[in-house]
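Here you get one chain, nothing else, as structure tokens; it is the form predicted alone.
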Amino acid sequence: MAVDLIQIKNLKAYFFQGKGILSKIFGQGLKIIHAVDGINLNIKKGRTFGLVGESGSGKSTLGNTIFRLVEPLEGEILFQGSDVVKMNQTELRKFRQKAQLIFQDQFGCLNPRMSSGQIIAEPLMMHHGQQKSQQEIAQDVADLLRAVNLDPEASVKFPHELSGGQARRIGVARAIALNPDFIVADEPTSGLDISTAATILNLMQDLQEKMDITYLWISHNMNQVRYMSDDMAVMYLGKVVETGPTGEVFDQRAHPYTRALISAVPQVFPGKKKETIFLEGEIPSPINPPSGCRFRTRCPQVFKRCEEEEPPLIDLGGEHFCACHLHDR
């Protein structure tokens, strides 16, 4: 039975706008953006956990908060039993050697003044210091480039000389340089064509099998999450509305929002009938989220209780949970 590598408990991360005196003079006051608002997740070792939702749902903020690139307001992030939230800078550096983040912008996360080889070598040099010679570091870089199916000669190229797929592979090579236990992959195929994206997916699956890496896979692409992940969660406006084994979530589609997301996935088999659910309006502002159920302003099955009470995550069995009053009547 797989054990939990990451346990997230009641995690909250808010952003604050209008704290300056001028905003108070002109009547704006303090605005609180509820980006991540009470998240509970368990990510099992050696598996891939998918995280889906529309833009603005808080997916990327959750990923950044795990690394404390965004400081949490409250809650716990347990990694191998240690709370990342309470770590000092020395402990945090050690954690970041075991956990890595692949950013959404494949070019923006690469230093344009450094060659690909220097970008990959940087974490190796910071970690190993004087323990390894320059020749040994260079050999490690060559091995890492081969691991992501790039020729070692690519080490002399600068980011502007790389294609989108090559830039993404350099980011992956850097992420696996220190043999991490955990990687957060934030939209890892963003901006890539279908063929290149498929190559990256297969590459990351191979690396997971060889290195026993645990992934948090953040994406808005439902087909990709279904292909890659063992377990998944659906986020809406800072909240998890459904979570469970990926097959269960796709087959049962317990939450109206999950049903709408899956209904929007393009049909693979021509001629097969499928229901398409169109959601009216846009995702509300996280500054002033709706009362009760946050999805109620767009839900086709809303009723009075949805406005009055926030639905808890209800156990549907088989580690499948859904936050919807339709399952608690």
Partner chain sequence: MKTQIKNKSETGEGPALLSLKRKWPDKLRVIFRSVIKVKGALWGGIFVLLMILSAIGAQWISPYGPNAQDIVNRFAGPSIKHLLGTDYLGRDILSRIIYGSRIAVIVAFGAVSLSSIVGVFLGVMGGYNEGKKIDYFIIWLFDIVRSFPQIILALAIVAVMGPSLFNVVLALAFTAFPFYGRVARAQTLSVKEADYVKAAEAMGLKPLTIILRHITPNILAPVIVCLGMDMATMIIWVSGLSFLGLGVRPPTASWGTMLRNGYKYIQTSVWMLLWPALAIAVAMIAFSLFSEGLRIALDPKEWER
Given for the second form:
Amino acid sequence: MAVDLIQIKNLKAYFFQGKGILSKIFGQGLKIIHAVDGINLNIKKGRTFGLVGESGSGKSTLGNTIFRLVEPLEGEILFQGSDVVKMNQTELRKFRQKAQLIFQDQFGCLNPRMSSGQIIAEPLMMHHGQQKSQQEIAQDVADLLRAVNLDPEASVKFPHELSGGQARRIGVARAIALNPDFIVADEPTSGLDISTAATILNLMQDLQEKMDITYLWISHNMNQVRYMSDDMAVMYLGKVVETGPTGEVFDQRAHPYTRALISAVPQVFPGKKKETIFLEGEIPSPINPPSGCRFRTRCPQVFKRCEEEEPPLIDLGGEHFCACHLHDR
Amino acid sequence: MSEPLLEVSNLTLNYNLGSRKIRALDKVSFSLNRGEVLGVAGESGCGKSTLGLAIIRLLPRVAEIKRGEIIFEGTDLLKLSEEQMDRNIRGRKVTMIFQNPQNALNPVFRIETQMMDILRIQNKHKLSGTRKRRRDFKQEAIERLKVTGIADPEARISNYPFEFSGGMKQRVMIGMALSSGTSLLLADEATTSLDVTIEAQINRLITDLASQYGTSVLYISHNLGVLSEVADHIMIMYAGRVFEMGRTDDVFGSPRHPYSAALLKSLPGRRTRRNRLLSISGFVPPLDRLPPGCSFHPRCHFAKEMCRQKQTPPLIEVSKGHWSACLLDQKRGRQKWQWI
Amino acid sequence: MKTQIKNKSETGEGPALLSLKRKWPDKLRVIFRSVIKVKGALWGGIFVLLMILSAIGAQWISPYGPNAQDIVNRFAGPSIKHLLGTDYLGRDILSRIIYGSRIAVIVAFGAVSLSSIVGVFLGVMGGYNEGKKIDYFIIWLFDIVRSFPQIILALAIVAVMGPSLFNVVLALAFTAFPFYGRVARAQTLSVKEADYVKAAEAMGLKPLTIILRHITPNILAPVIVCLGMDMATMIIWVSGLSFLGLGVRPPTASWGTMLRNGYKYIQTSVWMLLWPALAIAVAMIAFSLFSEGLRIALDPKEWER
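Could you please show the structure of the form predicted in complex with its partner chain, as a counterpart to the form predicted alone just displayed?
In what comes next, the whole complex appears, and the chain from above leads the way.
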């Protein structure tokens, strides 16, 4: 039943800093930012895959790499069997029709000089511009606006005339305009109020059921990922430290980082004081990640082996994997 | 322990924007005891940030305080002159930290320089003792960084802001905010831009300060989860008014106002998947065109005729230490807010 | 399995509703209302309009021909007959200023639009292809042109190509385009990192469409501000070139030549110098204010709802 829509195999994307002449002269040398460093993920069709991690974990870069907005260094991204990394421009354009991206900044992703209608019509024009008349496209835009619970009259408004929630809906409408199979949603509710965020979550679930869309749900909000996703992965400094069905991950919390992350999430539990695991220090720089296990500098359960070798993803059964030496016996 | 440090009563504030008069705060009253944390929650545009700025009197020029008092340690802050505010209150007894620590530090000066500037100003008006020397200031700055939990403060103090992460900058801001006499800390979305693990650290730091030094904190945030962990009391605001106020466990455990209940229901907390979140219909009304009656009634699932007609419902103590401003709750006794 | 979101719209939907943007007359009204809120922009616009009108209708509105002489009344001050006085050949200064606005308008609009179009095009190209060979080539081109003092470069070009109005426009445009190019390139570098450009890329739009629809409109605001300032500069330069005898040939009326002729008689007849200088000053201010209005007119964020 659950077929993999996307398989990511050993994906790596680095950024290079200091390629210029000046830094060569002053001997700063090349700095390599290990943004995405060997990721393996399988995203099942029609499901939501949650990706959590703190800033600098590389989760947004991973989303951008799938669309080749960031060129991967190595690895494969198999989408319905064909490798996105090897696609040429024409194939890539076809792929980008079936896969869409929803950006974190709900206003930043809308061109301030285009009206909402023009923004939504743009992908339609591009792919159906020859077959359809202006009138038909305007009709489609009105339908899309209704689909995201907006008044069709909103199409004449410019982005700065919209509220945060409305702008987000325009972004969603543009993403679903071409009936995509796959949507990467990068922090889709950041910057929105609680009740607005709830309506967006409901909307995205409805669309998923109606249109059979697969989501890659990137968020730092553990509550939201728990609510939305079927499977999930936890990223830390460019690596997946734990992945599996969402329920499993939340119940077992196999990796010490997952444990700390979940415990640190503020919950509204009146009366009950929960135990928060405080991680000391900051996330290390992805330029010089720690040797061995990347989490060892902050891990409360660190031991000698963590420094020496990098833990592989260990199968805990039931599609639940965890990269920690504690589970290796 | 329950002597009030700050008492705000009937604070009413307008923003005069040309022809439009926006009522940003409407009869806001509350009190804050020493060493306690009061959480202020609400959606954007509810006036929670304005409240913080009004207390420290850093409002924009278009703001006009119509009525009300802000009694802090026995004096009405609204009656003080600008000079008195600068001399005794701002940056000394009352300090504020903001959402973006990266914007609050000047990128071209060392942390040391910036902290010592603040210390020098904080000391300038103090009557006690002789003038301090540079070395003393530096020592004090290092002490403060130590209190806020920055590792190796002796070395880090000569760094530039860009060498600090977001969490560390917020620690520096807290360190700068805490002069020895600070009794009230206003934190406006102080941890919103930080990662969860860092956010937990900073919140622990703030609550520790409250319990150890008896500093009171007005903690403004839209994140109900954070508030429930940090705050002793909660105040829920909507369109410039206080809708509900009480001990955290009371407000979050058994909300008396439908708006508070709806906010809690719209959080994707422990709820399971495929179980739709509650979404409050409509939008926060523009503050210059508030509906008559209860300002929440157009969005309220339970609104009855009286909510539309009657005057704005007053904030009434519905049980001990728990205040709510819902007519239905007040007139018909305790309601169960159940959405179908 | 896949349900299309379609055919949900009820019938009876008037086609009037189905527009993607505001209708033009409505939009124009909105823009106009926003622009006139800035009083200076309104005045700037009026003066620019006046200049254009007087340039077009010079032969009808000016009281005399540009070269008609009234030998008896040489060096006359303002009078009923000659509102602004006459020059050393007895020509009516008002008429010459009106005819001179032709040169000013042609040069200002011609040189500025030419240089800004070329400059913006190259700048956006370079910025969008940051770090590639074409970018380096474009920067190199800008730097070469800019390394010459502008007025000397313009002088050299006109001297080589011969003094004519067309050559003056060309020369001025050539010296000014790297200026626009630099501004456009710098803006492009920041705009191309915006999420909406990434969204357009993720949508699979072609680079040219992205440049035309998503980048160029969003880099224009600073360019337009430069444009207004530059129009004024251009008028001065063409005056300067004319002053040096390389601009427009006498007896063609231009504000610059009038200045040149006037300054010889500054001690005896100040009118000959004063009026053309005033015309240049007013034109400069008008263009600067006008460009501010233009910037507002092109920016939806500034429009009143």
